[in-house]
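Just one chain follows, in the form predicted on its own, and it is written as structure tokens.
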Amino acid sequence: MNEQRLSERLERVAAHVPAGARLADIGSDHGYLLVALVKRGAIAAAVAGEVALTPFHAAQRSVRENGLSQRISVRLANGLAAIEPADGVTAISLCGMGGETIRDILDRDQARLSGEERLILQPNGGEQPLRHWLMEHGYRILGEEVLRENRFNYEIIVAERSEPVRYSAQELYFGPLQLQERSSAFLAKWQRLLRLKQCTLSHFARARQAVPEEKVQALTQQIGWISELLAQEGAKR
């Protein structure tokens, strides 16, 4: 992967960025997403935010070597502190970190959000608490997808501030739009996870030390939800 050829995961993220956006990519690593989008003429300007020195310098190098220093600002900053009001940011991407980490960044740095931005989020796990935060803070989920790359499942969640919205516990767990669409990638993900969760539950039963009852109950509930989902799909065929 480089600025010329993005991974499938980042290509799918790129597809959700509005044309002509002013994009802030938080945790931008080498800055490949921003460089590719600017070179394609897909976005007007960008901010790359990095909290660690090594990826910060890597992003600086990518931007400099592609002659894009006038279009992409690379900043060493924690979370949304990379964004300044003068940037006029219209979209924010946070990719490749845990859903709880993304949630915590959004929660801590709410003052940096105007409420007009599109959020393009690609959590590595922890989707449920992230969706819960979005719901609690008035964001409607406009797009969702699952993809599998290099033996890992990835989810993309796209959200914008809207009228208050309420999602059920199962919608927060599976994703409200994915629960409706039920793509083959989505179903394959949950088939794999069902097997893993069933194994975990059997390990709990054999554990020498007692597992907290609420943990067992939560896992049992999840297994029930996934089994019901897959049974419904099986019945359609």
Ligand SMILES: C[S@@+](CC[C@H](N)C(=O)[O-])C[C@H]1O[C@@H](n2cnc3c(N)ncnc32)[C@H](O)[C@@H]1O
Second form
Amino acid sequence: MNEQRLSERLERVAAHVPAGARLADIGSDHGYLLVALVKRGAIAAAVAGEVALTPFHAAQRSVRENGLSQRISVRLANGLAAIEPADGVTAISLCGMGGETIRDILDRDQARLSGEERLILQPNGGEQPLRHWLMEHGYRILGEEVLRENRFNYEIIVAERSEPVRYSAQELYFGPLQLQERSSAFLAKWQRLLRLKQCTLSHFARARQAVPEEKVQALTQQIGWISELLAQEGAKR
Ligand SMILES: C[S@@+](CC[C@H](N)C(=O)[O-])C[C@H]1O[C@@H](n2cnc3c(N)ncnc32)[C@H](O)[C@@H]1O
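Instead of the form predicted on its own shown above, give the structure for the form predicted in complex with this ligand, please.
Below is the entire complex, every chain and molecule, led by the chain shown above.
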């Protein structure tokens, strides 16, 4: 992967960025997403935010080497602190971090969100708490995807501020739109996870030290939900 050729994961993220957006990519690492989008003429301007020095320097280098310093500001900052009101940001991407980390970044500096931005989130795990935060803060989920690349499952969640929305516990767990669509990538992900969770539950049963009851209950409930979902699909065939 480089700024000419994005990974499939980042291509799918790019597909959810509105044309002509002013995009802030928080945790930009090398900055490939922003450089590729500006070079394609897909976005008007961008901010790359990085908390760590090595990726910050890598992003500065990519932007400089591609002659895009006028269009992409690279900033060393923690989370949304990279965004200034004058940037007029219309979309924010947070990709390749745990869902809880993305949630905490959004939660910490809410004053930096105008409420007009589209959020394009690509959590690596922790989707449920992230969806919960979105719901509690008035965001509606407008797009969701599951994809598999290099033997990993990735999810993309696209959200915008709206009137209050309530999602059920299962919708928060599986994703409200994915639960409706039930793509083959989504079903394959949950088939794999069901096997893993069943295995974990049987390890819990054999563990020498007692596993906290709420942990066992949560896992049992998840296995129930996944089994029900997959049984419904099996019954349709
Ligand atoms: C695994 S990389 C993902 C890079 C890129 N977004 C992608 O999806 O390919 C995560 C990046 O997020 C950065 N990061 C983690 N927490 C951050 C925070 N609070 N603020 C800004 N950047 C952060 C890390 O330094 C790292 O470069």
